[in-house]
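The chain below stands alone, shown as structure tokens; this is the form predicted alone.
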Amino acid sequence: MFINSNLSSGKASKMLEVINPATEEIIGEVPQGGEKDSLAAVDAAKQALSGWKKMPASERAAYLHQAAAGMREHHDELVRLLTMEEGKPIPENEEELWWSEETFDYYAELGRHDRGQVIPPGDPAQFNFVMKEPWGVVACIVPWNYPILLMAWKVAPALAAGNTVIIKPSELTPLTTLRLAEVAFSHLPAGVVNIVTGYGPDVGEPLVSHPDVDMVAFTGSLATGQRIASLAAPQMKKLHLELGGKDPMVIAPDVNIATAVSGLAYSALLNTGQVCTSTERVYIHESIYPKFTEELADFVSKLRLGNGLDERTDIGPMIRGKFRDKVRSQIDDALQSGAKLVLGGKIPPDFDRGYFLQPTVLVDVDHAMRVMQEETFGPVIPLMPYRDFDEAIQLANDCQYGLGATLMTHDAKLVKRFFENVQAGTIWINDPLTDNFAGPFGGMKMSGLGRELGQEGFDEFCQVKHVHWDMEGHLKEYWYPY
């Protein structure tokens, strides 16, 4: 772990072993860590709130760029670490340690201009003015599937405002944020990042928990949100969680098909559909229903399973075994209920090991089945054909989460009715899972709460306050005795 700048194993007694996907090989052992350790992160961060905090903005962002500058010096290593232990393709790490990278100086600038407004005054002898400051102690919670980028959007912004850090990775993905202490965060005053090992209720809750933290941002479950948000109510703690998504895109009469083919394909078999902003669902109109269907088939028949480390692989392995079991149970649901498969659903037979799935195409679907409900986050395209744009729009709504929703076709007319009628955080336009540094990124309904990245992701880190100053100090007429 990594706590007040010293790497060690802590009071941990237990190592938990980290797996490769691709191989099912042990690739490292961090520690199983509990609440002692935990409580150390907490304080150690505590003890160095009061000088980061105070310490000028310009200092700060100097010390974020350096941060920056020390993954770009082991770029390539983090790149194959990360593929080791996460399962992505190298091209798709490429992109996740340089995202990564950015926004650590994205915030190092945007942290060192903005630290409140002045407002209008009520009288001429008054001056108002609104500051912003840090929330504190920020514990950290991210997930597995993009364990350096989720971790970026969390760690950059906070630490810009005035914040310290705990974060808590997944223990499925922890090397390379361990990595990290060392190349990115081992210059920082003592305490300001910190990095807890283990499991959630052993590590994870007791951060949730304490007094001393002031703000959880976690990425993750809606089950997982629930559990934390109700921990940390008694407390009225800020929270930021980025949860659950079942994203739609809707694909429309006037399309280049086999564009729109690889569009799809690419949004919902990214990090083998492992995205929380992933094509989970997908509406085409019914007059290319079926050409689609065909183009769609062939195209995704032709990418190449592998492992990340092979430059020849389009898709790497799911992340455990259990969480394709999972994705498996879906699609025999909609099998059972009525739905065809075109392509795929199977462990490939040419692989001995990993938690390798084909990736896998469904017709014939509708909404009462599991795999158009529930978060599948595995490589499942299920396609419905619908007939009018109002009909589009209710399916796309007709869901319980709301992270993004995609839309394929050049008529404005459709453009418009699309992102002023779709309920999702981030609406995409031909261009699905292309973030934008300075544009905000969250979930509506039960897709969470808050936003990342932008001028708004650094504002979730701060809180505000309003001074009212009467320079003159004059008796008010309005005060007592009336």
Given for the second form:
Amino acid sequence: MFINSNLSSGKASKMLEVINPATEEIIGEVPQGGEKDSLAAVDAAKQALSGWKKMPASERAAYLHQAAAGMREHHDELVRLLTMEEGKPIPENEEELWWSEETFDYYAELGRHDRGQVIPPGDPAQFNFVMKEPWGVVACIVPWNYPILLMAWKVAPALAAGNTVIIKPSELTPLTTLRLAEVAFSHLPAGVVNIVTGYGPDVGEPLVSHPDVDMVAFTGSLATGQRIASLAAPQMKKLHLELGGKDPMVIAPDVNIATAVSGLAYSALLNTGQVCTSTERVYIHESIYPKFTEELADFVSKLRLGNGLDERTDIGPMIRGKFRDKVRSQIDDALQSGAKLVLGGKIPPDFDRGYFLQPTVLVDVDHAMRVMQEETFGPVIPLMPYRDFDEAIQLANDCQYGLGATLMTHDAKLVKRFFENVQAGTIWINDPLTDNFAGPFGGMKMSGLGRELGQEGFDEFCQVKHVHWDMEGHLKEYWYPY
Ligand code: NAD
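Alongside the form predicted alone that was just displayed, please also present the structure of the form predicted together with nicotinamide-adenine-dinucleotide.
Expanding to the full complex; the earlier chain stays at the top.
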């Protein structure tokens, strides 16, 4: 753990094994922390708050740039470690690290440029302005699928805004985050960044419930988000929740089929489908549905499964067997309800180790099936034909989640109807899953509360204060007696 600038094995007597999902080998151990560790981290973050909050923004910016530089200096090593603990192929981890490094640089600059505002007073003798202040101590609770990126999207804006933080990485992927304590956070004043490791109920819940934790920034499943919200409610704690998704992709009849097939395969199978914005439901215009299905199956059948460290690998393993079991149960449920398997659906016979699952294409699915309603978080592509565009929009919206949505077309009228009517926090046209530092990212409906990235992702970590200053201080005619 990393508490108050000390790297230690914490107060835990038990250790937690970290497993490479491609080989099932143990690649490291970290402390299985408990409440005492969380309390020590809160204490350190609270002690550090006043100094960090009052520091000139340009000095904080320098610290953030240095964090980015430290990550860049150890880029290759971090990419390799991340590949070993998370499983996705090297090029995807290269990208995760690049995005994370850039996020620290982006918020370093945004933080030092950020301004409050002066607003029109109600009287010439008065002065009104709005200030932004940090919330205080922020618990950043992170999932396993993008451990460094999703940490960066919280920690960088939180620090830039003057908060101190406690990072709680997933128990499945704590190693790269801990390495950052040495290569990216060791130069920071003690207590500004702390890292506690362990299971959610053991170390996460004490953070969420602690009265000295002023904000919880969480990315993870809907169920955990609901649990965190219920724990935080009695204290009316500021919450920032990035939860699950079930993203639709609509494919219009005018597309170039080969291009759309390639875009769909990428957006559904990136990180073995374990992306919150993975395409998990596909609606294809009926005029191109048979040809599209055939070309997709052909394309996907040529993708190579393997260890993420092998440069020939397109698709890595899933993170653990229990997640693969859940995906297989959704496939079985669909097949029992009338869906047909075009491709995949099985544990590949030539892999005796690792949590691999063949990329899977399903047809004849409908919205009564779990695979079209529940988050799958695996390499499954269910295809449905649609007749007219209103039907496609209705199907896209027929889901409790509203994280992202993609439309493939060059028809501007369809684009307008899509972004005006589809309920999702991000709309992608022809380029799914591409983020933008300045573009807010987050969900509608059950996909969460708040936004990451951009100015919006900075403002989440600030509370605003309105100052109403009457400089003359005369008696007011609207005071008592009436
Ligand atoms: P998870 O909810 O199981 O765990 C996420 C984190 O919360 C982990 O660090 C875990 O230890 C911690 N945690 C678990 N129980 C807790 C508790 N009771 N109190 C406090 N902390 C607790 O999620 P996961 O399996 O790690 O990640 C996959 C999920 O994350 C998927 O649902 C995916 O859609 C979602 N996700 C969302 C986004 C987004 O931006 N919306 C991005 C990536 C992943």
